[in-house]
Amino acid sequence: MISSTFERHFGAPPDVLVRAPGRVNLLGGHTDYNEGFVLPVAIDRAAWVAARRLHAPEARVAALDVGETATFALEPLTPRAGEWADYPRGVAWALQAAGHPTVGMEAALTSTVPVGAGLSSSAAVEVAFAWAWRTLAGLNIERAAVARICQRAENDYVGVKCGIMDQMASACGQEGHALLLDCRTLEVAPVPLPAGVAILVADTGVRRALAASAYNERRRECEEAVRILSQHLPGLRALRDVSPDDFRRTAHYLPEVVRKRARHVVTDNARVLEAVAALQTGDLARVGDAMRRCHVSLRDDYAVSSPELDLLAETAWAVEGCYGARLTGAGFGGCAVALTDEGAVEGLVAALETAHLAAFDRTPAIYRCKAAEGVAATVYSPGSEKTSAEKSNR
């Protein structure tokens, strides 16, 4: 248990224990930073932070999974160092930039979200630390604002220009539900997942350094599409504002590569809304078809797939009882997600393992995920058992 490990490491029990989930995204690939729509699910794999308040203006963080400890001043904060501690350091920086005071903190971190798999391990860590500071300092910050702060930490401190989806899913997840997230307004609408449906995540084992990858290049290409199309579509602010009909009328103004990137975003926004409507009527075949078309678009137009991801998706499509599958996360490696009937889980797992082993001489890690609650804190009082599970500002 992380609380007992914290006490052994720091010589005193924690004041608070925070759990912040990772996420898997059913639909909406690379639409979030284009102010579009996404359909993530917070999952039952999470980052855990046990923390205690310090009177000194510094943070002492033990990363239990890597056996390393970092100490950094909060007044003033040091520049980024290109290491794991940039995530809690960046959260402290973003909290302060938003006008929220940070307090000294001793913290222990562990996580069950696999790193680099496209399940938002970094967002889970960011949200866990933000919620720990929120709790220790008694800050009144709503969940969407916490997500914004964590996104800024990753964008402007760590240097990865991610959208808001990962942090919002970790902050706002609801058990048994996917979340329709409008990445412009941050409006969240819970979408119930039908009974008898399972979510499988298959990890290719291929890792990528996201900050150094083509992720930021894709973002620049989308911005270029907006710049060009805004000359022909008045009031255009982001690709979210381009309807499929608008795109058909104006796509010829775009260079070929930029046109393909924009086409993916425009059509994927439409697919998210289509899938939400289908979930609400229980039409899982239609949801699965939208997932399949999303993968093809990410592969052909956005060019973020890989041979491993293509194999997993295509194998899943052929398994009876599997509604749909696609790559999830940023791509370039990581995981595929499948939506399947619970009765088909064993057959789907066997098919994915067999195909991947035959093609790449290794078996993918496969996780069965449940839709989980967003970030929550358990607060301890000195010398007593835990006193409350804090889930405020839903």
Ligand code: GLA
Second form
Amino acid sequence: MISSTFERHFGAPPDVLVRAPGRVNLLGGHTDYNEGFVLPVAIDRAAWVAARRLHAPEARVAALDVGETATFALEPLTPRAGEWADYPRGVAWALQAAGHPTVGMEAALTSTVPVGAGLSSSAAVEVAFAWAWRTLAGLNIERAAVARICQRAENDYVGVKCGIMDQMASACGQEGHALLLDCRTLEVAPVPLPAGVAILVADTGVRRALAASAYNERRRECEEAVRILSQHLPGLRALRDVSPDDFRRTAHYLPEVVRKRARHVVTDNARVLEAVAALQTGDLARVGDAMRRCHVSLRDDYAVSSPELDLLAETAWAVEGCYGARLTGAGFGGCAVALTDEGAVEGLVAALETAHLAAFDRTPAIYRCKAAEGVAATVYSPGSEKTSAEKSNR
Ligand code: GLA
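Next block, the form predicted in complex with ligand GLA, ref. the form predicted on its own:
To see the whole picture, the full complex is given below, headed by that same chain.
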């Protein structure tokens, strides 16, 4: 279906078709930019980019879902922000900044990742375009490096100071697995999700314009914690380096708000590792409990929840067969994620819909998600039949 949409757009098969997934994060909220641990899952909702090589040094890009097109010269590219085409523009800029030549490209984008819901719709778009250029230009860039380039595009071109989790999940996802990601070393350890477990995402529908400024404020508070604690803990570089014991000994040096933000990060890093160990022994109750404690910590210490997210999480906690739930993504709005026994899915959906409708007069969209592979490309010969399917180098 996707390929026929693109054929209609181009009037011929593209040279390459790329799928880059969104993600949902099970544990590790706001720990990525503190160089800590996260446990995301790449999901079966994705950005799709079909592309073909152009000989002119320019990109012609179309966003099929919104019916908009943009054309830009590949050089010079200077940071600017304001429209969807800044994502492909920023990716071209960041590829060049990393020393990779870009080539002329005509591309079309469509996506099944809900926009602004905390499921990494923008990281999926970035990774899809980066992979399209990688494929068309024959660049040998490994997955983690593609993620870094896309993060750079978002941080320094689009101007959103996100961490590395979303781009890494989209680049490195594995079917049937969550990813334990060390955001300092970018080491990825796939953790199998046990059979019979389902991931359910409930969307509050709330999109907060203030989320970006609050996000940057949290980042600053974490940096402030590092600045103060490093006077007492030699060698400290990021909150990742603070163990729960260190924190107990030194927390009193921090002003109250900064102390709460740091406590969330320190305890959440520990919860990620606890949950991974529990997943490995099939102790789903413990994984779910870590998700519940993560939500409470994000709500009370990190202050990024909302009444809608609290209601969804609390409703899920009370459903028999649901292991746990928490807000996912940056917070303030967007989605909650629940880990549940497959047999409890219908009851959970009904409970979430009823509670949200009663309290907020709106039924939340519910997405049933499966753990999917990271970015992949199918390569076609220009203007001819499909010649080879590429599951690019892992
Ligand atoms: C957003 C950012 C990520 C991460 C999460 C919070 O999704 O893009 O880098 O910080 O928020 O965990």
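Residue numbers count along the first chain shown, from 1. Since the model is a prediction, treat every value here as computed from it, not as a measurement. For the two forms, the rigid core is made up of the largest set of C-alpha atoms that agree within 1.5 Å on superposition.
Once the rigid core is used as the reference frame, the Cα position of Lys370 differs between the two forms by less than 2 Å.
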